[in-house]
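Next comes just one chain, in structure tokens: the form predicted on its own.
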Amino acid sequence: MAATTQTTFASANNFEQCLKCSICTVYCPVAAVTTAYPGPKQAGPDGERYRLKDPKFYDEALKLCLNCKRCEVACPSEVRIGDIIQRARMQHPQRPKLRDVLLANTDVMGTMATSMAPVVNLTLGMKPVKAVMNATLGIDKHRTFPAYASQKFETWYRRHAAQTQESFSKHVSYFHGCYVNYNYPQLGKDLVTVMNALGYGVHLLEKEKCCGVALMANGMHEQAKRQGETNMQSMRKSINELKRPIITTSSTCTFTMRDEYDHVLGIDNRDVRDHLSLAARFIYQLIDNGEVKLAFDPNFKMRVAYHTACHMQRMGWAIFSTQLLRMIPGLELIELESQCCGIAGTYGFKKENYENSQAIGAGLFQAIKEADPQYVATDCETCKWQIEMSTGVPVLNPISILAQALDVEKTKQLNQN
């Protein structure tokens, strides 16, 4: 049965199209910093040939893959190398460590942490606590945890925004994700501000679960699939019954739900995929089509360096964020060379990966310091954590920058029907 399932997904993930050119290994950020990882060609298509002959074949080096998808961007034959590696790891599930369970169950941990956020934030920042987690859980003592908010975004939305959203003539549903809900509600508030100014009401999905990317990375694929099915059901209702497209503010959540649900988890999302978009892309397309207009604060000034997150690179969507930022008159934009920051979600929190994580991101950190921006902009929340910890430069989502730059009242007037 396992061999049949593996064959089915191997065929779907087109490993036989590999030309053995090794360009994927050249672009692999992990292979560049450690010889312990043989590179995506060997771990992916080459290894798949062995795994098809013997389903028990497994290489521990597969755990070193970041799932950054840069191998897939580089591949001239469009082989889904990262998906092949993900599927191979699924075929050999291992009992997750307590650390992995804690890091991956973002909804559970976030709900508990926000209820006592000041205490949790203080505790997680203490050196003795970090030392204990390093020794007992394997969470590296050098890693800085993102702060938790005292109030969830969902709570704020119900109390302060939900009542007014039906008054708009056009509507979207917002998949906010764990980061906005538990760590940084301000991004969700900024999105509501911008979309309302453009004449759109913003609604939450009937039921939202973590997209599952952390669960997949930590071997909890069945739970990830259950949560993914819940998300798809809610999105179908939004699209088919309520006629609302879905927008997000996380490149990783977007990529996971658009691409990995189907290719990796086997969730049929074909009826949802094209209705799910990153907010920056959605807004840019509205502007480009002449459907909405923007008015900006003439006093706004900001020097920003834009970092293309790995999954933004894979989707090819960085152009939407950078072009949106270029529309802001008072913004000086520096486009950084696309490089992996090294954190890859929970990957960089683990003691055994921390050194590689920081080595992978070193080039990006240096480029940011040389650019000397006031802020870094990126569409990925975990990139934000890594960059802020490693450079000290604050990081904002392009939507938050747009919210700061807009003259909200004038924009509302321009977009009144």
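None of these values were measured; they are calculated from a predicted model. Numbering follows the first chain given and starts at 1. Superpose the two forms; the largest set of C-alphas matching within 1.5 Å is the rigid core. What changes on going to the form predicted in complex with the partner chain:
For Gly363, a C-alpha deviation below 2 angstroms is recorded between the two forms after rigid-core alignment. With the core held fixed, Arg49 shows a CA shift below 2 Å between the two forms.
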Second form
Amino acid sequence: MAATTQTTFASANNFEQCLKCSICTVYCPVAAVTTAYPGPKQAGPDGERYRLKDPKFYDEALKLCLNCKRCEVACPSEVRIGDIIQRARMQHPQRPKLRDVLLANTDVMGTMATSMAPVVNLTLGMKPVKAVMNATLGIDKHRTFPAYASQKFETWYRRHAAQTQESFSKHVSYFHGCYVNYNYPQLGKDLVTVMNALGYGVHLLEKEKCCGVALMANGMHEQAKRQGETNMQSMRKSINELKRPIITTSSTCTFTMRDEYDHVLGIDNRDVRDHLSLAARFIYQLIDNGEVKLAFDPNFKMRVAYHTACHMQRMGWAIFSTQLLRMIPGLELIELESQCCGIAGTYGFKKENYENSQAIGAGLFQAIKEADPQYVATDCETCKWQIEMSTGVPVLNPISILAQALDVEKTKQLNQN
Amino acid sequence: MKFDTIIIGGGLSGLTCGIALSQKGQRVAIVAGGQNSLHFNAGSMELLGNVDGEEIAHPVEAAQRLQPNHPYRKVGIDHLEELAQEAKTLLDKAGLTMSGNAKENHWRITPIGVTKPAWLTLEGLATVASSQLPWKAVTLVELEGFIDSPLQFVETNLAAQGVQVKVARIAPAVLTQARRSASEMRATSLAKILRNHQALASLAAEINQVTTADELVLMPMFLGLDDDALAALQAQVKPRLAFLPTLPPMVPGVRIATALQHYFKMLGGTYLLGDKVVDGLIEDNTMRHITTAKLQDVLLKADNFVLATGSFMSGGVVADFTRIYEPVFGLDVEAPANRADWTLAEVMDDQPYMSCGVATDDTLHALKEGKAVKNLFAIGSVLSGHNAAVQGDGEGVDMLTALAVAHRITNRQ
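Output the structure of the form predicted in complex with the partner chain; the preceding block shows the form predicted on its own.
What follows is the entire complex, opening with the chain shown before.
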């Protein structure tokens, strides 16, 4: 008998707490559409028992996991099934294909592309180019690359916003992410508009790197870890020296930096985690605590269907976005049943995943068509691409909707102090 | 963040209470730490199946003989029938057609083929009028490679009651090739494949090949997760079909869980899935707010709170080496002080720990340090005073205490 009795669980990602109840399998969107994926229980805790004995039990089918974490949301025993699968993939790396390196290096691709945006956008949209990418790189020909902006958000910020930010009495740092920087600077501009109206100056981090989610999904964990450490260092400076909390507008970047840095990459982020929040949550809390007030444009009217992105579901934060949207008097909100759209970042761009990706999203696309909204709102940029491509309905981040609905001048007056 | 009522626990009891309150126009939030134990429900609800070791045919009548601390005493034995009818109506409104009533039990067939008294059973599942099976002969459909149904047990148990059992093996290509991993050839996975009309038609064709019109065919329920596949299959086969529940996760249970969650959200309810209540502030015998793991420093406030966290299995009560306790708020628990008194030697005996749970006053207010918390109720399996496994009253306690508390909350307004 052991000298002491173990009374707490000690295994990584709550592996030992799996009861083998199989509830996770019921909620796996991948297992529901393909026979090639063994499902989260088998790929996660069951397979892990074998892998711990001998790494040769590693199953290549694990790459079919799209890391939606819906298994973890369903699990009654708090087993981090998705994290177990991600870690297994990390421990059995494969040399990434050229395509995966290109898809994963959002920073490099973005910097190159934004400098030549009109040419790149035109080229990537051409049928022959798509056919070549399909054949040589394995990027599915049905996909349209999100258009690159001709001016990076950071460039816009430095030219048009940076000078005025110090004049505010309260401040936040903004982790804008690759998507805002290279593809859709408007969301970043909207964020600056909203936060300024609430009396907050918005600042860039000293150094921002891609959060690394695409690198992790494509087997480049070492690079992801280096980028993660850089981000944590910049955020520590923002929190400790500048006393600025960090806000974001991407649910996946937020989830990756708050949870996967620790659970998957082993980055110690404990001192940063609670100071890093999604803008929707940050703003909701300010309102809930009576610290800021909003004034809305009385003529604003919009019919919106809210889609809960997978990582938003995992964080449990969809309530902040929907509560915020409900505050807008002219907005009619339909809450869609929470289900995966199928894109999962770079997953759906790969030729071998295209069919599964669309089959997974079919239920959501149908629900959107039935709801027939003017816009879909969601906190995830890759869901935006997938939903716009698959339904034709335009998609907006809740912060952009807020920026449109606010009476900015009146809100500014309400929050002057 | 403020609601009228916040329910902690998203299982049968929490959902029933949430739906009843939402129907009355309340703003309700449910905090659910993962999916619920309805996933292990075989498609039947039990009101009262056993009193003092005797199988019960008339539950309302037999409830008069229940022990004084049974939760039914706190909803009122005189109200059982009315509340049971209300529960059935609620299920019906959620889209769940169930047969049965509170005055008279029927008998359901368990996944291993024995009979147990039940109050309500989901349409399509096999039921009989008494514990004695009325069948002379049945045909059991065995699906090749299916891992969720111990059909040999079923065969043995039916034969023990004098039923002649014929086993008809089928191997429709659409299902047997469906899973490259044999470990995933389970009921809920097959039910997703059988949403497809062509797949269902090929299953029907296989059944027609091995059966005739005059047989009663029993088959495991591996279809009908969220669609009308049971009726559609019946329309395409010659014999009459009756379905048996499988091993968990069970299709009928998942169907019930899904329907209730949808209905609650449709009524405007907020279902916080995958979150966990970690703390709460009780002052002056009143619950002020609670906090959750995911919402962190955002306090959840409400006029009333309902604890529906389930029993040991769901973590509503916890046993360690020295004590049995309620882990969220440290509420009073009714449990034998001496650990040796928690258990009896024979596993199938009426184990005392099974009756342990949160202590409440006569109106189901939870107690802390002997005092009732004015706006905190406890419902369902977290309650002390009964053993669902022995007494066959689990779903009845879940739903009826939920409805009784919902009435108390809305009458108070």
